[in-house]
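As structure tokens, one chain now follows by itself in the form predicted on its own.
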Amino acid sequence: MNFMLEDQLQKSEGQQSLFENKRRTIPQLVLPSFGSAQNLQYQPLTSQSKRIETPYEKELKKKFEKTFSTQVLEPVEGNTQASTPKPKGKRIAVLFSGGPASGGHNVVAGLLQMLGEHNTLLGVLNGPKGLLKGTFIEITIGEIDRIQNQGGFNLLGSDRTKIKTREQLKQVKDMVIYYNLDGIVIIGGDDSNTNAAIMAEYLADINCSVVGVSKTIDGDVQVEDYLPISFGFDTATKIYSETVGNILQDAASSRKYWHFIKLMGRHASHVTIEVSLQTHPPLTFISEAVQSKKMTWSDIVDATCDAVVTRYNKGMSYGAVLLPEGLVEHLADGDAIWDHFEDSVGFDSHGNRKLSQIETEKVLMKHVQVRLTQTHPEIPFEGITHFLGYEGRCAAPTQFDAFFTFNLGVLAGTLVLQGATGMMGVIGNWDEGGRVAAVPLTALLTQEERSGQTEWVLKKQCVNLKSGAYTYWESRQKDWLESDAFNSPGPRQYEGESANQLPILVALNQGYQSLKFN
């Protein structure tokens, strides 16, 4: 037996692959506002003249009497190298909430580094549920060395428990008092940051800071140019784009299959449009455009059949269709279609339908096949279906997400040390080296129907049909349909020219002149 090789293989077990070990050695870089990774500068953010406008100011002031704000916090201008003495003896807890997104571990790494050796960081096991139960561990530099630049949320785990009842909030307050916490950092999406806003209000009277960090691969947590995208989006869409590019290459090689590919995106189609911009498939449906045009399911089937016929007439009996998972909810006859699925799908703890369980891609493929048999029996048609979702959530972060998240962690550490509460750390202006700020969570809230009730939730940003990304994408649809204009972008890179590439959607929407982030 080859004992030397077997020994090497066994030593690579437990997240010790060559790739994972190499990623651990990549040094962290920080934005100028924070000095350097080796010598982080603690510089509290202050109120400037900038505000986040909200149409619900009157109502929100009543609901959040202690924490409501519209003021944006930013570093003192022209003072990027100044450092204030860092507070000592602070005890901060951090938790993951909701589905994973690449870069979460780097948020924790940046947070611990900003807190430094004279403050304590406690990790909450298993998300909000762990906060209610008081399951904490102390996070050390050794733990950070192990998970730096690694994907997933496995350091602490996560769950989707929604904290909103008075009983739950009292449980949280009891844990804060018992563990003598000065602050809580919640790493999550729109629902999780809604939790953060509610908790900040409830804990204000015991001076426990609550800070949110936005993550979601769906990319639907955005705040103007302060936060053009949430972390995890870049990694997920690059992974999906690699697979879709491979599928398009295969379709052009086999010359006989139509691939129906469903992508993540419950409420918004940012993932789908980004993957489409990366790979140029013949046909893509964007939920927001479908809703705007008041399209029905029959319209979707007709549009797909038309695409098949168009390409067949140009000598191409193959292609691909991209679908966002939330497509059904945006159809003009969506309610009627839901009658077929409601009992089997159900809702999650936040009142959202479990859309990933709807096999839209399979249903569409079958309906297209039936329709083509009736209307164009001479056209050969073979369909294959795919759902790309969980593959993109826990991968090692791209260079952009790794840099983005470490700095978000440093920013979150700054905010909890200075006692800011009800705020979400944000980074934008990626074409100019990055700009840090903190925006008030309460100003981002809107009203939404959940399980038959109206609730305050963090506003989700859908694809703007007048945005730079959408208008460019729409202008290319005819060419992508009528030719093999596909790209196969390949795997995410960590060195070379493509390693520092921003999401195309961000660059177009923000009016950047290049895809490179500085």
Ligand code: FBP
Second form
Amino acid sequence: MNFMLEDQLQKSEGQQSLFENKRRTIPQLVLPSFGSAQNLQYQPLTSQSKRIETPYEKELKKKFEKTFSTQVLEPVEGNTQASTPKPKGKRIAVLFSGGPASGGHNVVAGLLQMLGEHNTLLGVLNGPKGLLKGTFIEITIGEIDRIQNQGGFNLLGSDRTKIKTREQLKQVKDMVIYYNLDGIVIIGGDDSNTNAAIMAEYLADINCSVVGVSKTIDGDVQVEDYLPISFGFDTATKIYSETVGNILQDAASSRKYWHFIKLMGRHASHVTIEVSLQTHPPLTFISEAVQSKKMTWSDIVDATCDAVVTRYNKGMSYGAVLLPEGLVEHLADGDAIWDHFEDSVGFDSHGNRKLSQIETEKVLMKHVQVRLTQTHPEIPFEGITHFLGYEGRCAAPTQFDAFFTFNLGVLAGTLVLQGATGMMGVIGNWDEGGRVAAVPLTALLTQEERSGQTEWVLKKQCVNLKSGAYTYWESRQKDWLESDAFNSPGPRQYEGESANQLPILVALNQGYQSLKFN
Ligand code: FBP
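Next up, the form predicted in complex with the ligand. The previous block was the form predicted on its own.
Below, the chain from earlier opens the complete complex, with every other chain and molecule after it.
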């Protein structure tokens, strides 16, 4: 028996692999507005002249009497050296809400670092549900050393409870009073930041500030050039692109399969378009384009069969098709679409259908097979299905996500310490190394139909068919279909040239001249 090796292996259990240990030791970098990681500067953000436009100003002013705002907060230009004295004795709670996204732990690390030793950080266990129940733990520097640069939300856990009713809001207020909280930081997606806006209004009279941090692999929380993408998107899409690239390489090697690959991303197809831009598969559906062309399920089956025939005629009886998770909700079939799916799935507490559990890829593969047998019996067709979703949400963050999230945490810390409320910390201008600001959540709200009722919710940003990313992607479709122009980008890197590559769609949408982030 090799006892020494066995001993080493046992010591590496519990997230102590060589990779995880190495990632723990990588120092955090901060944006110039915060000074340096060793010596963080506390600089309250102030309102200058910038505003977020909203068509609902009148209605929102009425609904959010205490917190409605359109004003953007920014660091004071040129004031990067002298630090303002930091408030002391503040008690801040932080929680994860919704699906996990890589970098969440670094937000907590950055937040704790900004609060420093004279303030207290409490972690809320199990997301908004834990806030209602009052399940809190104190977060210390020891815990941060363990989780920094690591994926997942496992420090605290998460959930999808919507906080909306008077009774729930009262429960939150009771907890705030009981735990003597000065602020709450909510790390979440569109629905969670809606929660943040509602809570900010309700807690304004007891001076508890509520600050949002935009996370979601779906990438649909964006605010102009203040926030071109949410955190977690870069890591998830790099993981999916690695796998899709490998599948495309296999398809071109074994030359007999068509792969049907569903990708996560509920309402918006940002994940799918990014993976397509990185790997160049023969066929990709983008929900927003499908909706604008009023395509039905039958059109999707036809378009896929056409792609199979086109490639067959060029000597390629293989290929791959990418499908966004939300495709089924964007078709012109209306409710009739559900007749194709045997098991209907439920809704979460925010009224979103649980699309990750709908097997679009399997049903499409079967229908394509049936139609090809009828129309082109001479064409050999064998399909294989994949769903890429959960494997991309909790990986160790890429360089970009690690840097982005640590700074989002520092920014959230600054905002709660200065008592800002109903604001979301944002970072944009990645071509210039990143620029921080805070935008008012209320100005980002819109009205949506949820479970038969009209509600105020944070506006999701879907793929814009006039954007730089979509226009470029569309112009490449014919070539990617008719040739093997695929890329296999490989695993995410932490050193070398590809370590600092931005999501392609961010660079194209923002008009950056390069993919490199500094
Ligand atoms: P968030 O909007 O909370 O970030 O979640 C996004 C997502 O990853 C979707 O892409 C997917 O449909 C959903 O979560 C799956 O959720 P669950 O973890 O509840 O199965």
